[in-house]
Each structure stands twice: as structure tokens, then as C-alpha cells.
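Consider the single chain below, provided in C-alpha cells and representing the form predicted alone.
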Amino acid sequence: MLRRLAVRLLAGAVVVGLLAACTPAGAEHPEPAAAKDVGVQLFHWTWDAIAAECPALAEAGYGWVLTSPPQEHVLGEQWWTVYQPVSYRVESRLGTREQLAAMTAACAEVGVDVVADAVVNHMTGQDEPGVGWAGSRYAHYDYPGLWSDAEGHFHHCGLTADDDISRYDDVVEVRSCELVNLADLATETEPVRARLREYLADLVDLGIAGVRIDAAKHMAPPDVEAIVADLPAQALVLSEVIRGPQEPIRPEEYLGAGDVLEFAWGRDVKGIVQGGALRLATELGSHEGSATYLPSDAAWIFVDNHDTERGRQTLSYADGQDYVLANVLMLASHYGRPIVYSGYAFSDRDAGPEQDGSGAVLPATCPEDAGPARAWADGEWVCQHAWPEIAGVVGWRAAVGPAGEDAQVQVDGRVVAFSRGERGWLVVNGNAEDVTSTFETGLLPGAYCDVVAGRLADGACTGQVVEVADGGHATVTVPARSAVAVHVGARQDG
């Protein structure tokens, strides 16, 4: 087997030492692994949208689309009206059941899964009654053949004031007092679970492969396992979970569910792509037994959602190239499995998506300069997921494979270079200048396309052709503040 080249970083150079022989010539090329671990966030896509955007996806590289809550909710423009559920009923301002379940189909052809956002902590924070989205009318604490104060399927935690949630390092508060008024279900009883489990079902026979559990902070961890413990086993279940700085309620006790969001990820990878060192960004939950990371495989990691780019604890889209590096270091990363975040342009935190004079969501479209360069106006679609650097490392990510004994980190500053052994190489650059540097790539000799600034079209790249010379090592200028990325898939001479 090739053995490895050793590498000494000194003062922004790479001098290469050759450990071993050269790769005989003539060597053959590994197939890329064509994994799909990656996930997608379409906040607010319709149905329709998102079926007419799979094939885009499979081709990229996504292996699953994460949707917005499909169930029946409040009326109003602003985003979160779709997390008020008023019943169970699938049909919203995103589309109709029948939608649904033809965007599922669609998916699933091309190989993308569909999960979708479950609100089962609580129904709506509405004090006056009201009609839903598909005609249901309900009260705060009634929804006629579903819930009723009377029949006990709502908590009064008699705790604060207006029973909302008060303290976060208080557990019993969190998790059975109001989350800012919406009224919280009594997810404990058995009748309350049995019903979920109904709702999460009736996904599951429209094709959805996943949940993910919303507000599950707000639920013991037995409730959460109890309401999801009918789903298929091969059934994706990701709780979210947000880790608060001294909270006493951790991710960690959730796993029993399934697996986690870890939103510290986010948080951390933020500071590091804006003044610190990138090195740090390869270490974030790599330390075994790690009491502020969940395990890794069982973590799954963003550099943005939809609150937190409003709440703006993360980057966001409104960061343009640190938003860029951010995600390629997580698609990058050793730890966890990444989903990437796709949403619409906002200046009031509130505003919703474009919508119709009866308010349903007008289809998503993706203009063909979408980017970190262009200026979005408020309610534009900016298909971050869509934006050539980060899709092309989305698919160097499948080509690749998981990281395995071959994997390697090296670095320099803020230069930091992932080998993946023969089947890829990537090189995170964030300098304010461009680097032009000498690397052991670990990749076999031979072009490859650089599928950060270009693509392999008719055997052709449309960006950077980065050279690759016997015993590996190729020399690239990466530009400033972004990457080079090579995988065997795109190979020029290939």
C-alpha cells in the first residue's frame, strides 16, 4: 500500500519529503464512494418545488431533503405560523397531501430521501379561537376530535406567572411550562402519544423516510422515544435538542430516540472561520468522551437553520464567503454527518416567504447567479444548497466516502488540506490573500478538476485543473478566503 508522504509547514511553505516510492505509473483509480450522507434544509420549498429540485440534489451529491412541518396550522404570513399545528391533517400553505406524497414518489426515484419536520410538543400559542389552514377550527386549549383541556391532554405547569418557561436551568420548566404560549401537550399520557404515533405514521405511508422532532428539548426523553418508537427502524429520527451553556438538559439524553442535532457545531465553527485558527474547526467533537459534543456518529451538524440564522448565534447566508468556508469545513469534517441549510432572504426576523393572495408559498426558484457575491433582497429564494461552491463539495463528500484510516489533516495557519487517501483531496484557504503552495494530496498522478470553481463537463473543467505528479504532490494556488477541492470522480484524464 502507498505509504504516506511526511510534511513540515514552515512559514507558509510545504516542504515535501518522500517517506516512500513513487506510485508506480499506470496505477488504477478507485471508484468514488458514492456516499449520500449529506442533508438539505428546504426551508419553505412547496411540495411541488421540492420534487422538481430532486433530481438537481441527487445529481449534486444530497442524499435526503429535510421539509418544513407539513401539517395543517394557524393562518398569517410570518415563518413560524407553520409551527402552530392546529391538526393533523396534511395540508398546508406548502401543498396538498396528495402533493406530498407525489413529491416523496419523485424523490425517491432519483434516490433522495424525504424527511419531515414533526411539531409534537405543542399546538398553537393563539389566545382567541380560530380556522386553520384546511378549515379546522380550534381554541387555545381545544381542537374538536383531537384535543381537550377538559380530557387533560394539555399542561398547566402552575409554575410562572403566564405557566411560559421562565428559567432554562430549571428542567421541570422546560419541559412541562409553555414554550412562549403554545399550548404544550401532556406528551407523558398515553392517549397524547398514541396520537402522535398516528400523525407520524400517516407520514410514513406517504413516503417520508425521517422525522425531525421539533421542540424535543421540551419533552422528557421517554416521551420522545415513546412517540417515535413505531416508526420503521430504518426510519431517520434527528431530536432537536439546542445545548445551552449551563442547561442541565443535554443532547446526550436523547439518543435513545435516535440521533441529535448538535447546534454547539454552529456555534463554535462561527468564531473560528472569523478570526481563529481553522485548525480548531477539524478538532470541534473529536475528543473522545468530549463532555460538549454528542458522539460523532450519532451527531448531525449545520452551520445554520432557521433560527438560528435569525437569531444569528450562527453565520448566515448574509456572510457570503465565511458562509462559504464554513460549509465546506463542515462537509470536510470527520465529526458528525452535515446538513446543509437552503432558505429565502429576510430583514424583518419574522417575515415568511413569498406568498399568494390566499397565502400558500410560491414555488422556490434558484437564480442562476446564486452565490456569496450577490445581494439578495428581501423574499428571494438564495439556494444556498445550490451555490457552486458549496454543491461542489457536496459532491466531493460522495465521491470520497466517510473518513477512514487514510483520512489526514494537515495544516498551516489558516491553510488547512484534508486527504481522503486516492479518492480525494481538499484545501481550505483562510487568508485574505491567495496561497500558492506545494501539497501531498495522497491522490494517485493524474488532472483533476477543482470542483469548488468549476465542473467536469464533456471531459472538460470548467475551473482550475490541479495537476497531480507521481508520489502525489501537486502544486495549487488556493484563492483567498475559499478552497480547491479533487476527487476521482473528476478527473480530467478519467
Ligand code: LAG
The other form holds:
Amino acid sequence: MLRRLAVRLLAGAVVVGLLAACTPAGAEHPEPAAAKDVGVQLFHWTWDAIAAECPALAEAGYGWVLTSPPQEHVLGEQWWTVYQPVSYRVESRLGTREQLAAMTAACAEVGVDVVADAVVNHMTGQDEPGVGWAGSRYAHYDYPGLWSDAEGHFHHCGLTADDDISRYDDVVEVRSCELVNLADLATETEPVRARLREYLADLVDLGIAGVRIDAAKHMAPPDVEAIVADLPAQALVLSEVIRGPQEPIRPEEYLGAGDVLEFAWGRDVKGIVQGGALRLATELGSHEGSATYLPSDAAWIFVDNHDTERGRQTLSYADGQDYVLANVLMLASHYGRPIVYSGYAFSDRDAGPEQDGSGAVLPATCPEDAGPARAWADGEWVCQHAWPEIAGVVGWRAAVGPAGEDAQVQVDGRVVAFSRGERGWLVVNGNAEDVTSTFETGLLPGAYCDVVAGRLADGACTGQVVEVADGGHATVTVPARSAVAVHVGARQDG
Ligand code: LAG
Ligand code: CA
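Given the form predicted alone, state the structure of the form predicted together with the ligand.
Full assembly next; the chain just shown is listed first.
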């Protein structure tokens, strides 16, 4: 289903007559939409910690969680050991099979879906034999009872000196050679596909509602389609296909398997936020903007993820207020659907999360003052999803629902306002100074609480109250490089 894009960019006008000019006094406010399309990637959160967090996620307005890979993996402290599968036993340093099932049950109880990261392109990258987290023995191309070279389960591409991928402009190499020495599964063969389907079916039995397909670019689209073929129709499938401008493999090729992660959005929004012309963010993915984005209804966007926060292509928690602005723009976006990222602080790219003596990951906890201004020590859980500014706008998105016919954008210089009919209104300020202005909000008259800087607690707003007058006008101060967001679910006089 194609969602209608109703972006209207009206440069240079502070107040533009949009929506009905007057609303009858005392008209009924609409109910919040209670939409559930915001995901959150809880990178390296344990199953127990996610289970404990789900009520807060539901309360904030998140619809689903993306976990780190749940299968048995190689030993080692680095974060990326979980991307080297040893078997498909659901037993990892993030928790046991029982804990995973308990997590999906606890989250389902509060209406939050759990989506697992599925590593199905490859096995380990270890040249020496070893033992995995759950005790399974393995060698680079031999996983007893599962995969072996003798049975033809692996690719040996023979196209490069060490069988490693070297050229991303060669489709065959990208899909049949090894990604950083990781033993590459022969995903075009039926036995391999069948066993991978079995793994995903097991995850579904454990209550998993969808999968991220790790390294999808490194498998041909029919392989990915075959691997996800038996998932329930409503399951979320997120293919990870990193868009490379000069590369022949296009993310669009994977739409037959389900939805696809759009890497371009996070890369493009970084420069836009740093430059301050926030209007440009509303054009990302629209026809005027870039014809190269995935179709909106199949695209998932993100400011950063665990890979990009370790590179320089996107913003990350270390960018503080710019990161908040980018997240607000994502959550207000008419394009695609958003995934908020939440990880731990690091200065070494390889550093894993804090672990106990056995290597089990310690449960995540969020500091009380988690937010853009805090200084983070290595290993601390950054809890971006709980930063008040981000969580508040997640609640805004849940309350206003998907952008429909009533979705509008108004631009005045570096100030951009998003209107969502009578359900909500949001404004971002790309200037280095506060801006006070009178806006046409489209809202019914009333006193609304700004959920970026404040919260409605026991009927009182801890931040700015936006007084909407008859006709929808409101005079609002938008803090420098920040935002104000109001919605029908947080009315002081409601
Ligand atoms: C992904 N998407 O396609 C993940 O998002 C990404 O995080 C994974 O790489 C990659 N695919 C493989 O699943 C990560 C790290 C790599 C790491 C790899 C395997 O970014 O740095 O490679 O996981 O653990 C590491 C070393 C390599 C080494 C390899 C094999 O960095 O030097 O060759 O392990 O031992
Ligand atoms: Ca492959």
C-alpha cells in the first residue's frame, strides 16, 4: 500500500493559511491514533533487560524492538562476535532460549513486537577450530551436524587470492566470496535454504515477530526470498542492503522479500542537520528530492545503527543536540518508517558491551539523566530511546499516526513546522538562536504540553504550554537547534 506523500513546501511564509481557518468553539478533540510504527534497536541489550524495558517502551509509544543476533556465536569480548554464528541454538551471551521466550511473552503482553537479527549469509571467520558460546565445536568450514564442506554447504569463490570480497562492483564476488573471511553459505542450494528456514521458524515458535536479514546484499534476492518464504505473512522482514552509490547491487532488488533498510536517509540527514537547512530533510525520499530512495511504504529509516555509529557517515549519540534534531526529523518524516537506535558508549570501535567473568553481557540500565548533554564513559548504556526529547517525539508520532491527507509542512527559513491535522503539530528550529513566532497549527483550541522539553504529569506540564487560540493560531518559542511538539494525547486542559 503506497502511503500518500503530502509534503507541501512553502518557503518564506511564516503564517500560511492551511487547513480550515476556523474551528467551531468547543469542538471535540480527536482521540490519539495509537500508531505502533516506531521501532527501536536495543543493541546488545540482554533478553531479560529487554523484557524489563518493554512496559516503558510501550508507554513511550514504541511498537517493536530489534534485538542483536540470538544464535550461538564465537567466544570473545568484541561486540561483533555475535555476527559469527557457530550453530542455530538460541543460546548466547545475551541470554538463553528460555529467557528469549520470556522476553517475547513479556513484550507481547504490553503490545511490543520483538524482531531478531538473523545472521544467515555466513558462519565464523576463524581460521583455527574452536568452541562456541553454547559448547558446540566448530572449524571454519565444518559445523558438526549442521554444515560441512564435504556436503557442499560453503562457497569457495576462487575469484580472489584469499576468497575474500575485494570489489563491490562485481556482483558475483559480493555474493559468493567471503565477507571479511566469514565462511559463506551456499544459499542458492536447497539444503542450506531449508535449514535456514528451520532456524527462522524456531524463532517464530519462540515468539519472534520478524527478522532483520543481516548482510542481505551478500545473498542473491531469490536466496533471501527462499529463506523467509515460510515466515507468517504478517512477519516483518528487514533486509540489510547498504546502499553504495557506485555499486551494481541495489536495495530495490530485495523488495520481493519484504521491507528494506534505507541507509541513504541517515547519511543525508547528517549534513542537513549540521548545515541547519532543515527543510531539506522533509524532501528526502520525496520525488523532488531524491529519486534514488526506496519506495516509502517499504522503507525503514534510521539516524544511525551499530555499524554506522562506528563509522563517520552518520550522526551518533556523541553529536548531542544534533543527534536529537535528526531523530526528531526522522520521527516527523512523511517518508518511510523510523527505527530509533540505542546502544552503549565506546571509544574503541571493537569494544563489546560490559560483560561478567564468563562473558555474559551485563543487563542494561539507563542513567536518570540520559540525554544529549550528558558526558558518557565507555561502556555506559546511552539509552537514546529514553532521552526525554526523543521519547517525547516517539509519543507524538504514536499520537498523530501515519502521515495522511492532512499532513502538511510549512517552512520559514530554517524553521520547519509539521502539521498532522487536529491530532498534532511539531516545529523544528535549525537556527543557533531561539525563534518566537505565531504559527497556524491546525489544532483545535486548547492548552497543549510540549513533549520535547516537558511532560504532562498529573495534569501539569513540566515544559512550555502551547496555547492554541480559536482558528488554530499559537505563539510559540522554539529553542535554538531544538523542537516543540504537541499532540491531542498531552493536553493540559484535556
Ligand atoms: C553486517 N551486516 O551486513 C553487520 O551489520 C556487521 O556489523 C557485521 O560485521 C557484518 N555484516 C557481518 O555479519 C561485524 C564487524 C566486523 C566483524 C564481523 C564478524 O563490523 O568487524 O569482523 O562482524 O564478526 C571481524 C573482524 C575482521 C575479521 C572477522 C572474522 O573485524 O577483521 O576478518 O571478524 O574473524
Ligand atoms: Ca554470500
